[in-house]
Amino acid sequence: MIVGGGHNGLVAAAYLARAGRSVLVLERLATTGGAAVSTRPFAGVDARLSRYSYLVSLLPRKIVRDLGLDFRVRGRTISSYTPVERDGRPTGLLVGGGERRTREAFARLTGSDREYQAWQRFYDMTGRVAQRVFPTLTEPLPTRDELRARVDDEDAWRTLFEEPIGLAIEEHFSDDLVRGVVLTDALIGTFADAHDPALPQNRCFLYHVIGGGTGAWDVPVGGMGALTDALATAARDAGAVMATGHEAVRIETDGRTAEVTYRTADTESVVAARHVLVNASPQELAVLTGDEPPTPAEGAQLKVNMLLTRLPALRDTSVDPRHAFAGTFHIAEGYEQLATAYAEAAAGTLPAAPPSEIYCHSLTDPTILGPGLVEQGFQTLTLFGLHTPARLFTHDNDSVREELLKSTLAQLDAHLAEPISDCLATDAEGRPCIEARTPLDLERGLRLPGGNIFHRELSWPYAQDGTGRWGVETRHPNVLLCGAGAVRGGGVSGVPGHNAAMAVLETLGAAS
């Protein structure tokens, strides 16, 4: 029995069904996919957006091969563009498009090759760590000492696993803008300061630079829903049964067999299973089993989807908008700007200059747009805002959302030659094609606790007290956590689903 049909639940279902197990997936919503879905959010507009999650890095090719998924990704030719005004003129840093071009961009911004060389050294180091750590995600959890030996680089281990990432950034880089671009990977969905001694920023940074053994973030062809559609097909073809509109409300277990009570629109029933895999948050798991809930989680992001009739022109005329938006477009993400935004939010106020970053999926994969929109030059934009913890929205979510959206777009407009509002498409009702989601919106719509996209703070990818052999175990021997809140969870990876399935199959092998 798998409770929750998000992408991790579908991965587990496909592995277990292919191994000959009888598998039933209960999903409370009308469709499977969870946060990894594609939808048409704007009435009467043929644009299929990856509504919540939108890029792929942590999904191992092993899972794609094992399950025979009909799923592809495309690499982005540009890594990032970060606009800034210096000496009264608009400029910026374009990373990607070839080594020579990137080197010249660093020199143009900073006046020398120093920052570019530091950039190369720093990311050579993270690349070596990625090659050694990423393969361990689909293996039984290594101990801390085992993973340290596998990394086999004491400087890298200290930088990423022991000291606040802010120390390394300040040691390696001098330019404020370059420092900020590096730091952003430590803050995606994570509300932390660069020097937080508890190191949540380091764990976030680690998961953002190890994906695929390279750290590259790719665009899913056909949108994120193409992945979950492929996973659902693989699970069904192997014999798994999908029951949408079925909400699990209770799990009772003696450690050997379990009963799951579920509700539909018109009935309540009970089904028995040998194992139950929960593709939901640790909080939701505690509700289902009647256990003590974990520490409350809190998300810290603004999610905005837009459809444009055209890409906006930039104040920095040296950069083609198609290049600037092809990678990650950083806004108000200088190092000091990020520190200020964190301090303001920690003090209980919205950041005066909200930091965010934008991705244009349709530049890399125009198939998400109908042919007519492509011919007219329409493009999608996805904005992800940082340092906006859920606590800021509890008093008046709607009003604060509107205030934050307005100030976030104003930060973007500061680097454009025309306001983004002039480029917005309209839907069939004449409304601008833009939607925003706060952490509280994500909690209400997807049951992400506190709107946390990782379900709780990310964990180190090694064994600690109580983590179990695969990082999916609970205090109930036959109830496993296969969602993002598992050890080595978070992101669109399928890793917790794979590991929960392996834990079940290992148990069954030992029993036989």
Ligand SMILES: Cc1cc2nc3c(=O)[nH]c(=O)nc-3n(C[C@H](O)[C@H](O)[C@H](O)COP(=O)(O)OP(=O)(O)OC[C@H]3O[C@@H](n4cnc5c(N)ncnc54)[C@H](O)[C@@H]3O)c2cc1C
Given for the second form:
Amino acid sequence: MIVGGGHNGLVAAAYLARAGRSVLVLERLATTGGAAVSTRPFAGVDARLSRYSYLVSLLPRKIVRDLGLDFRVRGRTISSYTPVERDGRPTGLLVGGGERRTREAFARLTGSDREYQAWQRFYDMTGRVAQRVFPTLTEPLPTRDELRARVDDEDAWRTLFEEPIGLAIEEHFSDDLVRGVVLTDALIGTFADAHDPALPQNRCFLYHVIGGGTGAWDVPVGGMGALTDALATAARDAGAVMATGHEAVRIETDGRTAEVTYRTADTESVVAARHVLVNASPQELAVLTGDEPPTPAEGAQLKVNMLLTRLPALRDTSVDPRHAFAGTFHIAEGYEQLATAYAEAAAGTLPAAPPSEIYCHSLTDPTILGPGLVEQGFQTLTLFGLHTPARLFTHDNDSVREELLKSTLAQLDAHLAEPISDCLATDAEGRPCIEARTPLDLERGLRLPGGNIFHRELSWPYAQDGTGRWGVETRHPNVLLCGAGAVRGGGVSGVPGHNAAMAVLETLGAAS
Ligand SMILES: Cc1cc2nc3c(=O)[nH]c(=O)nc-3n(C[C@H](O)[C@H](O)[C@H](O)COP(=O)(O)OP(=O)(O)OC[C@H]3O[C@@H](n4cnc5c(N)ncnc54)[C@H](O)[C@@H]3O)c2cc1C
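Please give the other form, namely the form predicted in complex with the ligand, since only the form predicted alone has been shown so far.
Following is the full complex, with the preceding chain placed first.
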């Protein structure tokens, strides 16, 4: 039995069904996919957007191969663009489009080759770590010492695993904008300062630079729903049964067999299972089993989806908007700006200049737009805002959402030659094609605890007290986590789904 039909639940279902097990997936929503789905959010408009998660890095090719998924990703030609005003002039940093162009862009912005060389050295280091750490994610958990030996680079280990990432960033880079671009990978879905001694920012950074053994973030062809659809097909073809509109409300177990009580719109029933894999969050697991809940999680991001009739022109005329928006477009993400935004939010107010990043899916993969929209030059835009923790929304989610959206778009507008609102398409009712989700919206819609996109704070990818052999174990031997809340969970990876399936198959192998 699998509680939750998010992409990880589907990965577990597909592996177990292919191994000949009898599998039932209970999903409370009307569709599977959880935070990895595509939808048409704008009435009467043929644009199928990745509604929540949008880029893929952490999904091992092994899972795609093992499950025979009909799913592809496409690399982005541009890694990032960060606009900035220097000496009263609009300019920016474009990373990507070839080594020569990137080197020139760094030199133009910073006045010398120094930052570019530091960049190369720093990301050569993370690249080496990626090659060594990424393959371990689908193996039984290494101990800390084993992983350290595998990394086999004491400087890299200290930089990424032991000291706040802010130290390394300040040591390697001197330009505030360059420092900010590096730091953002440590802050996606993670509310932390660059120097937080508990290192949640380092764990976030690590997961952002090891994916696929390279750290590249690719575009899922057809949108994130294409992945979930391929997974659901693989699970069904192997015999798994998918029950949507079925909410698990209780799990009772004696450690050998379990009973799961579920509710539909009009019934409540009980199903028995030898193993229960929980794709829902650790918080939800505690509710289901009646166990002590874990430390509350909290998300801190704003997610905005937009459909544009055209890409906006930039104030920095040296860059083509088709290049600037093809990669990650950083806004108000200078190093000092990030520190200020964090301090403001930690003190209980919305950041005055909310940091965010934007990317345009349709430039790399137009298949998510109907042919009419492609012909007219429409483009999608996804914005992911940082440093706005759930606690800032609790007193009035609707009005804080509106205020934050306004100030976030104002930060974008500051770098555009025309306001973004002039470029928004309208839906069949004449409303602008834009939707925004706060952490509280995500908690209500998807049951992400506190709106945390990773279900809980990310964990180190090595064994710690009580993490078990695969990092999916709970205190009940036949109840396992198979979602983002497992060790090495978080992100669109399928890793916890794979690992929970391996743990079950190992147990059954040992038992038979
Ligand atoms: C806005 C946003 C942007 C993101 N961007 C990216 C990105 O670009 N790239 C990336 O790699 N990651 C991204 N992430 C993170 C990533 O999407 C998640 O970490 C990942 O999708 C989690 O997958 P999951 O299958 O473990 O859990 P979920 O997707 O959360 O699925 C859990 C499922 O369990 C169901 N469920 C819960 N309780 C019950 C119950 N009692 N009974 C039955 N069903 C239940 C839920 O309805 C849900 O379908 C983003 C997340 C968000 C929210």
